[in-house]
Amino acid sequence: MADTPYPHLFESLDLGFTEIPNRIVMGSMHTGMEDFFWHYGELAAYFAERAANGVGLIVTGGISPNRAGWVAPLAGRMTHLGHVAAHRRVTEAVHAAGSSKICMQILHAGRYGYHPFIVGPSDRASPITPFKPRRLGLRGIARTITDYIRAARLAQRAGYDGVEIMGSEGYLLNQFLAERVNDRRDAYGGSTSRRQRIVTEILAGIRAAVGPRFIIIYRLSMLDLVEHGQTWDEIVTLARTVAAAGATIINTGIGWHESRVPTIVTRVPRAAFAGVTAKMREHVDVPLITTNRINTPEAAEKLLADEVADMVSMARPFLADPAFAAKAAAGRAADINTCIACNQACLDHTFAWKRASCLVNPRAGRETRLNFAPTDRPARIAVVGAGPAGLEAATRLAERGHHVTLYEAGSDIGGQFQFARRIPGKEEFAETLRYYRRRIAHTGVALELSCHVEAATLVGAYDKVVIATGVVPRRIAIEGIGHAKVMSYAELIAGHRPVGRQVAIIGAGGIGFDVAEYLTHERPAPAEDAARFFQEWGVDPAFASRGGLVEAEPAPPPRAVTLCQRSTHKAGRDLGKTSGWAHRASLRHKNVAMRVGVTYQAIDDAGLHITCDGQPECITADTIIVCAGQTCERTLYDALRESRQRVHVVGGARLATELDAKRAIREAAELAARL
């Protein structure tokens, strides 16, 4: 595609026996649709839409080669001919949609499985499941190798172009490779070659079974990011052995699920770990895929142009926008709905056994059920409030052919996202606002900024009104709450008032944690500064130390912060399952004090007076930030209801919880599909 602004990204890759049309990999991601055959029609539609939009190579979510390898009870597996038909629906849909290739990932969870049948190289339990694994004996290892080979042969019969062997992220094969878990002293433990033996036997067996004209990707952990992980020399040896055993492509894996270093959340700089793929290039001749926190075509193009890798894997970006590749190829990168790496509707759902979707694209995973067909009855619709819910409702309604006016009392769109994008580690949220600005322009929404619209203006002028006025900070009753040192989180983040060196935060929910991040990091935050990120979290920038870890050296915080909450449970308990731990660790790095079981007594010149464990005390504070939740802003909605105007309410105006953009955008999309 000579006319694309991304020539390296859209160059084909000749594997000798087959050709991949471009260098874009839709990386493996478990959606929940893989687990039951009756969902495979939806799974086929999900993948086919991405294939129709030009993805070069698709890798499915993990499919187990046997029952012991399940990630969870009844998870997807490929173990007998009866499984082939469902998978064939997927491969036929993908091949009919375009020239994409599709590989089935074979994943054995090992000790990470969430069920009582789990196995591992040893009986050491993992910190992410309550079940203790059974140590595989030699016959058990032989059966496991046979199961991998059988799964690959069945995948070939199902029409897949290849398989990816998951050897990373701390799953079974990665467990055999690292002394952290593998304490065996037999043929599959001890020396480097014996710990790597199961991998080479699986790959050699699969290659012999499927023949030379079948893609085999090996996902190799190039950076374990755990204590007693692999050394760089061991990783290089494995890469060479994997290539010799029959791997067509080596994919980069980063970190274990139990690592103390975040690897994919939004606070991770873009392409932060790509350097380890570049370091591997001098050691092997097979094509390499680089991955992790690559979410724009510009970033992917640069990695390829700089010869960091031969292909670039992006998983969540294809949840956020199925047309990512097509838009990039057409020079319309500004129209891409960029993944913000929030994890709220994708990985958080996966690890809670829910269907994966996407905060910024609730249609992901619902391609057969949530669609926006052109209306045959165009209506005049007013949407009030240009936060995430209002933006989604307005642009989707206009996309369908309605005549939409979007009213916003502020001077810019975004609502609570205007606050979120200012939080260190959440700078990516600005991409969503960029996307909606483009959508407003393209769909013809009439945008009225700095317009505090009244009910009288709307009644009779519009056929329907959508209220998306969001939330306002909750007012709390504490003696001295009107003191000059007290401010709301909104006042703080908007920069309306100065902040002292000693700060107390009332409320330790998501907002409280965000405010603590804001207060303990210098700005502007270097969103692309991988070196600073590695120093903060203790990653060896040379990737040479065992496990890739060194001593963390967090930058000292600019102020002392105490985070308080009324409830007695652990602070931050309700944060996202896959990102909350990183929030808590980040604040520990900054010496944030977390107080639970607090009763607020008063505020005065001395600070915040509390009672904790029955003992009164005063938290010395120059500034006190109130982050005690929100209430619905629905004054206009109530007024319109009284006027009998046809009115709908979505997002925070309907239900005020923590800043729940996932629910707000989903509700708005579903409403737009109905109206």
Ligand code: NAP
Contents of the next structure:
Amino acid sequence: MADTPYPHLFESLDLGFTEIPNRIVMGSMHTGMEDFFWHYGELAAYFAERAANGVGLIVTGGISPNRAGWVAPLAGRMTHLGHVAAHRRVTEAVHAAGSSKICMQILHAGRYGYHPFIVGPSDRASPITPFKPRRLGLRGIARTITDYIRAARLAQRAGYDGVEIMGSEGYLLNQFLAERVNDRRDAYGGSTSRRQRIVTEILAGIRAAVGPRFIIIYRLSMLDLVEHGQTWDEIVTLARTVAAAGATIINTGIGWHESRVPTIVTRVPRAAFAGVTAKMREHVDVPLITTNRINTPEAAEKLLADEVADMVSMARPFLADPAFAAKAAAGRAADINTCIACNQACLDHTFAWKRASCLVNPRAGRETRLNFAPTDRPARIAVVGAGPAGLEAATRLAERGHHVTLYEAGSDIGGQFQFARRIPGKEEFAETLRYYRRRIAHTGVALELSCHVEAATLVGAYDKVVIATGVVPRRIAIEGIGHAKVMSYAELIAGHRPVGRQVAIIGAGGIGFDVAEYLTHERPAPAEDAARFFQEWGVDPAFASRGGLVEAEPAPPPRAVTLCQRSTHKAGRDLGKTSGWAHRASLRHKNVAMRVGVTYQAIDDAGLHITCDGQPECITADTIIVCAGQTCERTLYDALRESRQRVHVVGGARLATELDAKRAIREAAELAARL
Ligand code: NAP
Ligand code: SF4
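Same protein, different state: after the form predicted on its own, show the form predicted together with the ligand.
Shown next: the complete complex, the earlier chain at its head.
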């Protein structure tokens, strides 16, 4: 591509028998649509939209080669001809949309499956499912290899350009490869070559069955990040074996699902793990794909220019913006709706058996159902509140052709995202604000900042009003709440008031946790840095030790923090399924004390007085921060309801309980599609 700012990213890749139009891989992401054939029309539309926007290579969500390999009951399988027709809808739609290639991922979950038929190299249970695996016998292994080969042959019949064999993240093949799970002493365990044998047999069998003109990607765990994982020498041997057995491309896998090192959430610095792909490059000749926390064309281009890898895989960024590749190609990277790595609507959904979508793009996975058609009756619409809900409503309505004015009382857009982006490890939230600024400019929304709009201004001046005034912190009644040492989280983050060395936080919800992170990291936060991250979480920066792990050395916190809640359940119970554990671990590293089941008694010069298990106690604190949840801010809504003005309410202003940006943006998008 001649005049792209990303020449490496948009260079084609010649595989000899076929050409991939550029170096951008839409990595595998289980959406939930793969599991039932009646969702394949939607799945086809989802992939076709990404293909039409120029992604080079698509890898589907995981499809099991047999029943035992299901991730969950009734998950997608490719086991007989009857499955081919549904998949053909996907491949035909993708090929009709552009020149993208598409590979079906074959994933056998092994002991990670969430059902009673699970199998593994041993009967060692995993910590992430309650089911105990059955140890595969030699006949079972032979059948499993045959099943992989059959799945690949059927994928070829369905029109796929290739398959990806999932050999990482702790799934079945990874389980065979590591002594952590593989305790066998037969032909498939013991020595390195015997542990690797199943992989070699599967690849050689697939290559023989599909012929030379079919892409085979092997997703290779280059860093297990678990105890008793593979050594670097074993991993290099495997890569060479895999290439010799017929793999066309090797993709990078980082960490098992049971690993206690975050590998993809927001706090992981961009491209932190790409160094391991670079390290592999000198050992194999086949093209390598690098992956994990790469979410901008700039980052991807740099990795290719630095010869870290031959291709760059991004999975979640294609949920966040289906036009990622087209915008990058056109030099419009600033218009990309950037994945903020929150996991809230994608992986948290997947692990709760719900359809994956995206917090910043609720249309993801609903391409046939949530659309923003141009209106034939443009209306004058006021949107009040420029937090996530108001921004989404205003820009979607304007995109449809309405005349939209967006009022914001504060001096900038963003609402709760202005707090979130200041939390260490959540800096990516600033990208969403950059995206909405661009959208406001492009869609022609009239933005009125520092404008506390009254009902009288709106009534009669607009055909419709959308209230997105969000939430206000809950006021709580504790003796001494007016003490000078008490502040709200908003006051803390605004940074106008000094914070002491001993801090108590009232409320251990999402914001209490965020505030604890904020208080236990240095200020100003140091630049994002893979080396610091590895030190904090115990990753060997040379990727040389077994499993890639070393002793963690978290930086000492600048102050002592105690996080309190009245409920007796574990603090942080309701945080995201795939990120909450990392929040809890991070605060443990910083020695944050978690007090549950407390009753607040009073605040005075000494600190926060509580009772716990009937015993009075004083948590010594020179600062106390209230993070006791939110209530709806709907003064304006109530005033408008009393007039004859047509008014709608979305986000936190509608319902503050269990509010999060995912719901706020989704509600706003759905309203904008209807109005
Ligand atoms: P939240 O998660 O509902 O937590 C509110 C906290 O305040 C609870 O710990 C609650 O615990 C306490 N509380 C409630 N009423 C109280 C009272 N009268 N007196 C003292 N304590 C009281 O609300 P949030 O922390 O404000 O977060 C708002 C939303 O944003 C939530 O949905 C949250 O999930 C989301 N969020 C998520 C994240 C994340 O996942 N990382 C980060 C930020 C925000 P007790 O009632 O047990 O005392
Ligand atoms: Fe990225 Fe969050 Fe969207 Fe998932 S939900 S794709 S992590 S922005």
